[in-house]
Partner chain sequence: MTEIDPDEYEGVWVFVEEHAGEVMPVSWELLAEGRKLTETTGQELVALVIGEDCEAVAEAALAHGADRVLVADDPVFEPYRADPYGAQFRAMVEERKPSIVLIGGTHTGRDFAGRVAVPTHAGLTADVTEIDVDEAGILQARRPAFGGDVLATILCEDHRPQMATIRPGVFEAAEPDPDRTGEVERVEVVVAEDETMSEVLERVVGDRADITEAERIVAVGAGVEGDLEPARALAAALDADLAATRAAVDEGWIDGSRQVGQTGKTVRPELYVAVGVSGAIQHVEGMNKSGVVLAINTDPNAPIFEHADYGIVGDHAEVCHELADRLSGETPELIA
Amino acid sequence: MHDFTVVVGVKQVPDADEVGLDPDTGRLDRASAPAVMNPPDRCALEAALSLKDAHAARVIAVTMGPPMATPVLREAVAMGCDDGVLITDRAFAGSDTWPTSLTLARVAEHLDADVVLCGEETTDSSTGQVPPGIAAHNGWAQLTYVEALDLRPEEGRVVAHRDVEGGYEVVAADLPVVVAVAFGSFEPRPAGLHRKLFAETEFDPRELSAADLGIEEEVGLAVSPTSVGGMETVQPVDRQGEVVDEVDDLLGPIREAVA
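Chain shown above in sequence, structure on its own - the form predicted alone:
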């Protein structure tokens, strides 16, 4: 029997090592790079699975995107998630972080989540706005840049170590809570062979639409307030260098450079 439900958000993004920009639109050329799971979400996924290891928790991976995003859910299930949900609907097209976080907030409620875990940001937009947005839409507590997480079921709360400048702080929050996991923490585990086979041959995600969540009029480009005022391409600058044999020889070139 599962006493807690942990929902972990994962997103399919272009591989940051290979993606380029469309010179005409200034947008990511997603077709130029293979699609992969957002690297910070892997840390959130491991954090969710660590809660499953320590407690009677059910872990559900969710992603928002077209049917072609299903592989990230298969990967999450292969790593140990109990289920996966694909949030897909043409109505979501063009959604920025506001309707995206609203959608995920409604999904968290739909799944009766006690804890929602997300990566601190995505590599294709890097806003870091979605986890706090989920918390704000639902009126839940939030913990950001979390490096360690201690679920205390008997107290109905979690205690987290947060990364802050110069050290860390320990913060407690009542359930339900949204947690943004710091990138680089919670080293992701490898998927076992049997789980991989199950994810590839037997698992099919549940699907939720905007209508299922009752938000048909609250998502999409029309209700997305983000706009790009302009964009310029920065041309590379020619760099000059000079090699000196002794540290004392640096003084002359430095004086000339700042004169």
The other form holds:
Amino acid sequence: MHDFTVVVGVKQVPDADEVGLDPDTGRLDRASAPAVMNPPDRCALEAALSLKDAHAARVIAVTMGPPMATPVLREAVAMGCDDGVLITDRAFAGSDTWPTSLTLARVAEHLDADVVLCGEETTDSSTGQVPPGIAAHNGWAQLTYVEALDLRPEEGRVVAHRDVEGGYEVVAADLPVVVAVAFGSFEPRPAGLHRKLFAETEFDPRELSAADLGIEEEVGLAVSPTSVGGMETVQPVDRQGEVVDEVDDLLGPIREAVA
Amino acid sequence: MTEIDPDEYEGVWVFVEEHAGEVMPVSWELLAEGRKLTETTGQELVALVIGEDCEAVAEAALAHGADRVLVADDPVFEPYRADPYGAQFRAMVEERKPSIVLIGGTHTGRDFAGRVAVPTHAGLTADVTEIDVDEAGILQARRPAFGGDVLATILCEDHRPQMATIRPGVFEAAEPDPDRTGEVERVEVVVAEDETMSEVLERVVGDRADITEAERIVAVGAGVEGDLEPARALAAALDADLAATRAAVDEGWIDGSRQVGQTGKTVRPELYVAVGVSGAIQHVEGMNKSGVVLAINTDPNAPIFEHADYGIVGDHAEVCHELADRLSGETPELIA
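Having seen the form predicted alone, could you now give me the structure of the form predicted in complex with its partner chain?
So here's everything in the complex, that chain up top.
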């Protein structure tokens, strides 16, 4: 019997370290980069699993994407999640953060979540807007940039340390709550061998479509407030790029710069 | 579906982020930049102040360029919490219909923006580094994408308000003019404490450095492996501020308020010394407006050398100490 349900949002992104330049066009070639789990989401998974360690919680990883995004769910299950849900539908194509957070908000309700955990932001879009968006769609409490998290069942709330400019704050929030963890906090645990085998061989994600969530008309490009108006390649700033041999050779440039 | 008439929305709002009366400098940067937008559109520049006992902040907002200040003043708004701020903002947007809302890209600003954009079905662009508005009043919000190699222009044509979070340091604040006049309007507070879903138990803020104004910066990266003493010594000799890459901040070596780059701050000092910084584009993008860039790194192939005017391959501790020794005798004349 589980007392709490923790839903963790994870996303498949191009490996930022492997995004190369297309030799013909000189443009970034994201298609050729291998797909990996968004690194900040691993911290969110760890935060969820530590709640499971301390309480009778069920942890469900969810991802939005095509079926080829399933490996991030397998990875989550291998780390210790109890289940994984693939939210997949052509209707989602072209969604910006508004319909994306709406979808995840409906999934959180559908799964009866008490706590929704997310990474701080994704490495491919880096907006950080989806966790507050989920909370706003559901009218739930939100905590972002969380470095430590404690579930207080008797109080019906969580208590978190949030990173703020120049310090931190300790905030309590009522359940259900959406928590975005600070990237770098919550060192992700390695997958156990047994669990890994299960994830690779036996686990199949549950699938949910826009219709299952009753939001066919509320997702996709048409309801996305933002659109991309153009892209320009940033011209690198011209620097001298002179490598000197002796520390003394740096003194002249320093004196000149601060003169 | 939210169908609105964009023509009913006008004016530029700037969210003035304050904590117990102390205003985050990015708020004044946004008022200065918002002024330029209103000069194009001929509309009103409005500062939005939410907090407790904010008279002084409201006056400062006028001095920094606002035509009008909307003040929601109540104990429920101090310290900041997303849910009461969000409910108050929503009510104000629905009543007054601003066309553009600018918010500083601090942790608080991003927390706030993400929440308030949803109920109004606003378009929200994150981490913007350039803004413009066309004659039709459409905001062109440009942000680095794909790690900073590309600048993407994000538009929000059919929804209002058009919202953006803007990275601290990219714009310059105007000198406050205490003689500027404008209207300070107290608005109805629509949130009560017993409706809130969160409670701030403790707030500890110490080092909130503003590196965006620094003339000289010594920045550390993962390459210093937690040993900040040599960089500190060099910073002291140069009378420079210490800054860091995201990697160094994530390691906990230094506070996030000193982070340069995407999700951190933009700086433009006359001298930028990168110590053990690899030169990831996300970092470079926050410092490439610097005057002279120096790089110290053990790896001769580190990308930072391409983004530096002068570089030296070597151990950061040795190079920093040697430079500090050479410079420490002459620092006073450097400052003079």
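Numbering follows the first chain given and starts at 1. So that the term is clear: the rigid core is the largest set of C-alpha atoms that superpose within 1.5 Å between two forms. Quantities reported herein were computed from a predicted structural model and do not represent experimental measurements.
Note on Q240: its Cα is shifted 2.3 Å between these two forms, core used for superposition. Taking the core as the reference frame, the CA atom of L251 shifts 7.9 angstrom between these two forms.
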